[in-house]
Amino acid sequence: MGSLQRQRRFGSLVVNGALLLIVLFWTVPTIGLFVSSFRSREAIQSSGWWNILPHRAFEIVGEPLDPDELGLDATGPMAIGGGETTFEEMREGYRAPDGRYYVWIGNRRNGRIEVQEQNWTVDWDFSLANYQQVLAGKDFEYTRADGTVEVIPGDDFVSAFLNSLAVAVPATVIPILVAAFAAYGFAWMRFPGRRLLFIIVVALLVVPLQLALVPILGDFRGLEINGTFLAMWLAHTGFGLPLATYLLFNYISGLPRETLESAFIDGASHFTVFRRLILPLSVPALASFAIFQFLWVWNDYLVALIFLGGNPESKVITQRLADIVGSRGNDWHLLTAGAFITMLLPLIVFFSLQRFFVRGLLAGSVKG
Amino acid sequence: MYWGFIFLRESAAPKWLIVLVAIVWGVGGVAALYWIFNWIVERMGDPWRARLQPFVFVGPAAAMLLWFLAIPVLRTFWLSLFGRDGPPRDWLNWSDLGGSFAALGERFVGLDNYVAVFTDRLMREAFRNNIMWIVFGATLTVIFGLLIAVLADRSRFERLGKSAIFLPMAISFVGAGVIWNFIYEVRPVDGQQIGLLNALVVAAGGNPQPFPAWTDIAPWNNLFLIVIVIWLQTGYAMVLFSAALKGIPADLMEAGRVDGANEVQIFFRIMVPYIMGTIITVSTTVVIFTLKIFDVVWVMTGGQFGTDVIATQFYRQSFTARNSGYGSAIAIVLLIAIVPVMIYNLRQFREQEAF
């Protein structure tokens, strides 16, 4: 028994291991990105992020040394930190074998010498400027090293991430109304073409969005609508329909009956059965696609880039972030802080509803 | 309504007031809609109202449906057997049908857009891209998804590790490709590395090297941006493996145990074919997702050093070379790899009789 206990032991160490190793593996590349975003633009440039975590630098220790009082001549070898270099060396510095670093400052005659020691530290110089300057689209001040002024132009998140808010809430409220009318529809009703329908609707399921893209670009065209944020949340609905009926009607059509039809009984129309218990009785399903749908139009590229490409005005977070990905690619300051702000709300919303969006995946699990 | 829209497009209010009226206009637009056609219909006598409000519920349903995504695959297919300008604008006129055709006929190509489809280099090497984007992407999404729902089933951290892996489910593919062009970055050879990956190459000795940018690799360098994809798409399918594996039950696996089988039987004996059809449909869903991959291509590479996939070159052709007849055929050449997904979905739709 004991070895069998011993062996259960060593599986649950290889187990969690295993699975740490692979957690690490997953959040390590967000981790740095959201490390990042709150270090300097200098220090981001310089440094790999993981140097907030203690390592071994080179620092400057005491006052420089005066060469004379340790009776070294610049013009020959020298002897320091119990080895020997010349003036050339030193200059660019010379690592000697006590570890210390040994830095010439200043010309041959009279210079002095810098003493670095290696030592345990961390880079935990944070704050946040890198979202102000994302945020607020000005320009922004910066002295090098050499005392020189550089000028670096922020950008306007703001306005990008209202614009998103103006096509997300819309493009995932009109879909979901749009789909439980729908569904109420094809569960509750009997009419002419009913089920042909709704096999279109499952056909529809994974029919890529690619296929509509120049025809109703055409359209948009010609109702002039082209760049406005009506445009967006028609698509968003049309593309998200399939969808959304679909897994709205799996829950309406499952609603026990007897509720539905003592409603009825009670002379309610149609309308009053939808907008006081069908309504009510869905929410989780509501809420399980309204995540789903919510996260799908935030993050979308594709159509916002089709659909409000032409109008700067209007562009949303995405499309932002990526035109900051292609014109300014260096620029990780603002990179880092962009990409944060892109994903704050949707994990906001991941977090807090998280069971919901799982249930919404188990239950559409056969979308394209 | 109409005064809604025009103070949307022509208004200099301050954003945020725009936006608040956009929200409340658009979603109480439609559901106004919704209440009006419903009023109009209650008012009419019965046998017209109880033929009427079906239509009231699933119309306007089906009309988006019909207008965003049904007919268009109509339209792409006629469009897709002309020439790059399309059909003639309002070709049709009725008082001189051959000259209607005879104009038609001028930009008609046939099927010349799909023959250059399947023949063009930039194509040919779209499709190779994409079949490594399947295989290696699709493979290894199902692989990890499944390694790590059975290692999460049986560990203490089961939540923190399932959160922690379905989080970037919640990113966009734009935000994810600046945390891969962050860990890919290279710097010269003398300076410190800020990026993960060239950093750990310095360390182990290597020289940095510019990675998506590789194009002596090619077509390897596709693996890096395959890479991303499987980092977003993993929690999906542990998600879905995870529920799947709850429901085996329990004794099942305790006879196997009784019966000798260790872990490893177990797993590939039991636990995989009784959640074999999740497993297609995860493959399948995940397969068809790759196959329509764009967001990471075009935000991390552009298509260039030979990453170009489908969707990128549906892109470039309809609305940078302004070439709609090709572009509209690459489409439809996805649609049709898709097909036999959509037959299946309704294969399986008539089985469950539930309507």
Contents of the next structure:
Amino acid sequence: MGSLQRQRRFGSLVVNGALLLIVLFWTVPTIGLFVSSFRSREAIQSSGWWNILPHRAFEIVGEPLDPDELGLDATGPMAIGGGETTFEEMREGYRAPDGRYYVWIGNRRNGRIEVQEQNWTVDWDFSLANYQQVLAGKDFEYTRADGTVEVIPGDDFVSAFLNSLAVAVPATVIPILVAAFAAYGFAWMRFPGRRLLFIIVVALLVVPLQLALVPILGDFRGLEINGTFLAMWLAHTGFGLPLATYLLFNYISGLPRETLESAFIDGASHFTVFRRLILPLSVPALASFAIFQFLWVWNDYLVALIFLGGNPESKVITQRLADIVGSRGNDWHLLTAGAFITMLLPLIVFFSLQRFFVRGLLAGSVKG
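In place of the form predicted together with its partner chain, output the structure of the form predicted on its own.
Just this one chain is shown here; partners and other molecules are left out.
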């Protein structure tokens, strides 16, 4: 008995340890992104984000040394710090036996020697300047370390954030409502061709998104709605309906038949049953699909690029982030700030609805 308990404890320890490592592997890049979004341009270019943790680094100690006063000849061997080195080695940096780091600055004739010592330090020089520049729609003044001021145009993420919100919310709510009606009809209403229609809906799950873009673009151009949010709502609704209908059908068809039959006996119509019983009981499945649909629409770039085009006033947040990557490819301080802004709302949505997530995914998987 004791051996069995030890085996269970060991197995639990192994499983929990493996899960902890997986969580760390997934979380560390997000932490690095978050920390880097608050660091300055110079700090990101010169060191990694992990320098916020205590670490040993070389720091300049005192004033630079004059080689002439020390009697050093740059053309030959030089004795310094308890050791002997050459000009070439000191130009790269010489680690002397006394534990200090000596660096020759300048040329052989008019050079000086910087003395660096390794000490424990942390880099907590954080700033909100990155977010101010990314969120602002007007010019932003950036002061360099040498005191010079550089005027940089803002990236106007606020308007892009609002545009994404205007696209994602209706494109999540509309397919949920339409799919809920369709799933209820497939699950509890009897009509000719029901099975064939349901098979067609399920078959649409395997149709590639890219295959439908060009025909839909032609239809939207004929309706003169291309480049509008309405086109985005309709496109995301059409692409999301098959999965939503299938997911909700599995859940709604598993609801207790006795509850619905007693409602019909009491004289309730299909619409009343749907509104009073089906929707309240289907909250886990609705929330589960809402997470999928919202994350997909929010992070979408291809559909937005096709149906919204390059109009600056209607660009969503993924398009604005792509513009930053194209125009500021080396400005990691701006890319990290912009990336974290795009992640913020999806994280809030996921953690707000995650208690329904597993229940919705398992919908209809267990009978009886």
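Residue numbers count along the first chain shown, from 1. Here, rigid core means the biggest group of C-alpha atoms that superpose within 1.5 Å across both forms. On a predicted model such as this, the values are computed, not experimentally measured, just so you know.
Ala79: CA moves 2 Å or more between these two forms after rigid-core fitting.
After superposing the rigid core, the C-alpha of Tyr301 moves by less than 2 Å between these two forms.
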